[in-house]
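Consider the single chain below, provided in structure tokens and representing the form predicted on its own.
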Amino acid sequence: MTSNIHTIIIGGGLTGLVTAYYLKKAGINFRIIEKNAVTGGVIQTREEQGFTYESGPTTGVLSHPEAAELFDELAGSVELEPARPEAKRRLVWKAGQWHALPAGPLQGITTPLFTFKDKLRLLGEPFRAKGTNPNETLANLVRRRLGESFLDYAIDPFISGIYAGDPERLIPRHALPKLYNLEQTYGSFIGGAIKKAKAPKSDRDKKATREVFSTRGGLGKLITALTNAVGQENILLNCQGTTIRPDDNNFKIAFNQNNQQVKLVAKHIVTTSGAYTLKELLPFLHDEDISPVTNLRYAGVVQCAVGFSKWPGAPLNAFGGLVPTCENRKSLGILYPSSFLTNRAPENAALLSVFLGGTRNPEVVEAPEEELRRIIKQEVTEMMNLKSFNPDLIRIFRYRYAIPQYESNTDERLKAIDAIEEKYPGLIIGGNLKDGIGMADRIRQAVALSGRIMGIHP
């Protein structure tokens, strides 16, 4: 079989569903190739025994106002559900016990979490010059603003619970830039702080109210909605061996689904797959072309839904607790999903959700699940307050390539990725491996993404 159409997206995540959801409001001819049986990638919901926990993210962030406005178009068919105000008490693990992060003045000056020194250092924060180096790290910005207690027991855990990452790797200008920004426009993290929320804002910067989400019941209610919204018959399940390869002003994609060879031509592509995935996607590219964005390291991490029909342990009144890399701790950290987002569990029962892995533990992820078991055991008896441990539901999880790496390779990446683009008009290279990790950062580019396609559109 062979057919025409105007845009191929390669990817049925949550990058591919939203490009495709505007490319279709646009009247433009598409179709998704997802190598899986269902959409959503890693955002899956499940449902077992009164449970309702996910497979993937648990939550996402309010963060840019393009997410917002996605919720506003598919009222009716999603309902997005803002968390509890328990989500915003965050706990940190030190010297054997769990203390809330500080929410205020009082809490940070009386807080265990950081040394006396680093408290008075706080003080001179507004005045202190901002880094002249693009490519610090956010360990090196952290200790020259604040101190290293607070890089040991804020930032460092933060990290581990969004990037699963190594604060001594990662680079803010790419990997938290609205960090980054507040130093270089502001001069300071806390006066810029100020300022930014004395600004005044547009009515569309509103939208991005910062606000921790998901969807009633569940994040896989968002993915059936644009499933739905995108349309199944524009949508190629179980495609196996996918290859593109440029052909005039043309691109030919082939591969396999259910046993058989399926033909394409298409004049743009859109690539939403992990940079893992891209050599053998464009075999038509040269190693020294594509090795930059095909660097790009992974977080690999072990997800653990653990479900108690009678929660015998400490109180849950928080978003969960997150596991500095000093304590030398199996896991990344303990959220609570029940505690602050409505029927994840029955009535008296907890939901928790255990991360173990990342780049601290990379072997993790490849351990027999006798080993994961003993881990999440130990971890959940010892964290928790239990005095045994006795689950009436766990449900394992491994990614490999969970969570990129924006690290100091990120501007040679970018680059190749814009010069491999303006070599080959109508490839158009998207997903986590730029532009943000976050739901509200993929909904954003895969706006931008529809919008270059809208542009070039005959």
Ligand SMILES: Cc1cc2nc3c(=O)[nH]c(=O)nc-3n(C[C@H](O)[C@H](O)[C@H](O)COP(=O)(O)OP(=O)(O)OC[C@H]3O[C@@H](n4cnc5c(N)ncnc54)[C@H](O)[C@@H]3O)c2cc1C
Given for the second form:
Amino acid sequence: MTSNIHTIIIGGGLTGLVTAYYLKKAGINFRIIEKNAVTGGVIQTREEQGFTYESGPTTGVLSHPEAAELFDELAGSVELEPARPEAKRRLVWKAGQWHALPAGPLQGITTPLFTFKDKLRLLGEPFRAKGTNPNETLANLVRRRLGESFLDYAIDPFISGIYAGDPERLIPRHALPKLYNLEQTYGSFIGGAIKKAKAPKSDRDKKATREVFSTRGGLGKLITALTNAVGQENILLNCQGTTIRPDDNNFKIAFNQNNQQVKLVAKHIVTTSGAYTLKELLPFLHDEDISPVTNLRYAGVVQCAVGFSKWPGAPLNAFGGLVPTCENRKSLGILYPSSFLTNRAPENAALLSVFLGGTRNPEVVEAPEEELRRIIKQEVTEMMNLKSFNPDLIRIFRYRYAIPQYESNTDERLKAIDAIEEKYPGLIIGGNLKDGIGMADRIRQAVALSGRIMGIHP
Ligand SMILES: Cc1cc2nc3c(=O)[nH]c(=O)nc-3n(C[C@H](O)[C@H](O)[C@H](O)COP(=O)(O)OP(=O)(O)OC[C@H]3O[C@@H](n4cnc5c(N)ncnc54)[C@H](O)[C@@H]3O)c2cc1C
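Having seen the form predicted on its own, can you show the form predicted together with the named molecule?
The complete assembly is shown below, putting the previous chain first.
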């Protein structure tokens, strides 16, 4: 029984590693407890046959200064790789072909993605009354301000790309707070975006460039850099059946590691694992206290890396394409990583990343391998306009709990987390069940979590 541990972090994904990184910097004694054999959680980069592909996220957005600051801190051990600007076009599938999302007013007028009526209606957006229902769904907010075709062919595919979710159920106040605040603060998306762009920014806020990033050699390099900085000796891998119980002013942690029962005592616990892990992890909590947290719905996602040593299709000079729900296809989207990142595929080769499932096709995550291969073949052949489908690499990764959905039960979940943390001082429930799902959100939350442990921030 080791009892001089200040903080135990459950989970060695991005949130856990970044929390640990800042605790280490502050000289605080901690351990990460990870059930898998490797760190990184859903972030894993693989190299095979000259392809460098991700089985989880491919890119993040520098949407918070904390993310840029972390990369500054890690300079020398990991290099930020911005997505190539020449390949920034986002495509949307409509009526059997890809169309570029408008990048300017002229394209906005000519694009076939939106109806003429909605394009005209857009002129009135700055003058439309602001919403008063804080629990309005994203779909209703967009219908009200922009119109049905913008919901179908801009917001819905965008939401598939981020949440693999359903705009009819996501609550923008939680799921897209920046968009929600544009309307609430400025009364308009368009007017608000213009005013925000013109508003003076602090030097720190300027670091949130909104640039799309990966890291040179894949996001796995970020995980390696963090793991090394945190120190392998502070990370316990292969920990199964972990349970935590309060004991006096401490917490007792028990788990099985490599067939050995291990018991630890710590002052603080930070959980960064998914909501679905918490009942087993915190068995002392009453069902009525933890259920509002664990009833969080997740979208399942199947991600497939598809590599062609000789690309047989048209040039891939775009970021990739997303598929609106109303188009009734099996895929959520196809990204072109070898087009917007360097050295992800050999010369003349192409690497695609195909997403299936989401809340619109949840059954796909459980489908047999042959069925998934059949779907991938059909989607890539038809949507990339190929004569035949002979890839040199297909790798399929399934995530039953890929992306938490910030829906109408979010307030209840956040209240329940606050109540548990208040009742058990020293226990902090983090992870992507709150505070955002993107990588930059995870980094920002981790900075806040470590700050709470250090007692700097509330
Ligand atoms: C397929 C996919 C694609 C994505 N694409 C993007 C993208 O393009 N851009 C973007 O910004 N974000 C993307 N995301 C979201 C982003 O990757 C995640 O929000 C983020 O990486 C989550 O980090 P985390 O540390 O909070 O959780 P995780 O990575 O899930 O890490 C949690 C860790 O806890 C461990 N754990 C779980 N239970 C226990 C237990 N009982 N005991 C010990 N350890 C435990 C797990 O093994 C895991 O290592 C994507 C996610 C997925 C799944």
